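In structure tokens, the next block holds one chain alone, the form predicted on its own.
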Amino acid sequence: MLHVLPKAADGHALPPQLLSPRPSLRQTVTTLQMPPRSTVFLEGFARGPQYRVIEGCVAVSQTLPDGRRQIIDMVGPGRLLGIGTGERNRCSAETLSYVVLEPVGKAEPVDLQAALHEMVLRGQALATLLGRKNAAERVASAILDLAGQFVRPAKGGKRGSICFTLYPTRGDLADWLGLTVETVSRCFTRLKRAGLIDFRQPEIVTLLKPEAMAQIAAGTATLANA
């Protein structure tokens, strides 16, 4: 989720995706393509090679023994997939959409570092969030993590909204929020009502205003005076 935020104007934290360009990514002969709802790896089994994202969305979860999923991360472009340490996968990996995978063998150090230190803030927020934040908090913040991850040119946006991917479901945002289905969808048409979204197909959505819907993440402010 969330992590280390620069300041907007107004003093308020925004994802660093939504201000600075992303990185340029390249496509090579090794890649591997994979199609929607595809196993990357599994829980529980050896561990396997390490990928980079060069396109696509995949969830990182974890499942408990009756069944239930958690997903602990949503992971996009220019990102590393399956760090760790120990020989079996703590985590599963699951493709949300389409995916290229670059495989990197053995990532440099330097690449290592930073991958893990961004794994180890997204794994405190995602705890702040599931122990501290109420439903319309954890959609703000899910939807900012993935607008800065998944961004996509729009035309004819209204001057500072944001138009991008959804690739999770609404399902699957629930598993990653600890909500509902029901509640994950009553907050999107809540987020809608009040301006600061707008989607007419369920998995293209425009924020319309990162900066409000920032403080709604951060808890200083609500819904209904956003």
Contents of the next structure:
Protein chains: 2
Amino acid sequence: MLHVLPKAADGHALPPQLLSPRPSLRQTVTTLQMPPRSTVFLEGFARGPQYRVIEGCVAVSQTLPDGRRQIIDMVGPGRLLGIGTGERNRCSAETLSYVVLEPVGKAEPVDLQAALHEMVLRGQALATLLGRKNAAERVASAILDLAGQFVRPAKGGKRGSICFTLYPTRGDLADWLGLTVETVSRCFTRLKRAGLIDFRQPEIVTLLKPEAMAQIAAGTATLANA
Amino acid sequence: MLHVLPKAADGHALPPQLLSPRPSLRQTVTTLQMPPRSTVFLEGFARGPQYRVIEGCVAVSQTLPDGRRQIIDMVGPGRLLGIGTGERNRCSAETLSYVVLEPVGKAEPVDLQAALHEMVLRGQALATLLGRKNAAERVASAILDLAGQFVRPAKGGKRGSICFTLYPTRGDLADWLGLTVETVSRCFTRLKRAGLIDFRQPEIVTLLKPEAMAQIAAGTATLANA
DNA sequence: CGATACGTTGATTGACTTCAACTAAGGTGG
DNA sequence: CCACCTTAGTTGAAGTCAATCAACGTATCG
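With the form predicted on its own already on screen, would you show the form predicted together with a further copy of the same chain?
What follows is the entire complex, opening with the chain shown before.
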């Protein structure tokens, strides 16, 4: 429940790098801590440094002129942020939890190519999801993806079930999946009623039937006959 | 009307590289010609070589288990095909016209990183389109993209108008834009009636008002008040 | 000449959005 | 400590955009 505690200063509409990623007191020489809802990069501003996410969850997004937002990727531990080549950021990046970042590229040579390639693959999967999947399939795909990136050490869960922290809010998920908050919420409710997931708080989710969920995500089974 | 002439053998469900990209009689030492509707790569099969598109149009796509298809990108002259790193192709690639390909990577060192980066950017733009744009905005975006990639030498067109060959069929566009054939067709009709484009044959399109089209694509204007 | 593929248009349906009301949890300040 | 506000989430009812279903025109091809 880390990300429920203190509230980040609202850095929106302000140049990034100057305000938001200010180091916390516990910063070590090589890492950077940021509170939830702070801005790592801001679309359109001068490109920032590259980071590896050590801990927490970051949402990478683009915004249309009229404010519609599309989250391009959810980035968890181990993955890279800000590998662009232009002068300016093409995407914004916002922390969805307490996040620990490590600047990269200095001493340690990262495999940029592999990271870029992973981004291409994830982008393609997202395009297929957005273009051709229905609401239930999208939500199921998202749950599987996030469960993979954010599993938490299982404390006595049943065999085969996966418990994870769902950092994005329903609204974040909607902006990722091309849906609305309400539709996302309804899908969660139906998945819960169908016994595929369980949650008391909306952000601690247990994936009870990963295989069934995968079937739904792929469109080879529907919620009706699951 | 190149791509209307002969019909390619249907390479679907057959291993690629063996059947489809057979060299034409006019093949030179370094390039490869392929007829319309032939398969360059097939999703799931062993990875093929990398090509640069010299001429024509190639559609890169993914398919869900039940057959729904999402076109990930339309690739025109100058751009690269098949820059993946796994063992198997993650996407299929199909020619939409007569296509001239040039194998790359041998003597000439290509800037793979730049190509990967371009793919990431285009993928992100597609995700935003699919997740957050309505039908008219999607079609407008597609027309602008294709006009850029496939302009033809203007022969006496009016100032500011751009004439191009629309290689993809309405069905291909639908699979690219996450719509149906009918919706794409209706959008074309409306854009034509609004005076933004013109066409006699459905595949030779003239973009009459690029700026107005860009407004629609961005969502800052609607077809109603254009 | 019939068969097939592509495109267009109209009528109807439906999945998701929009609008609205309500609950619960946290944070603030008197 | 409690009244008050804000934010997130859920649920229901109504509305809408695009999908589906259907019919038809045209061009190509065997």
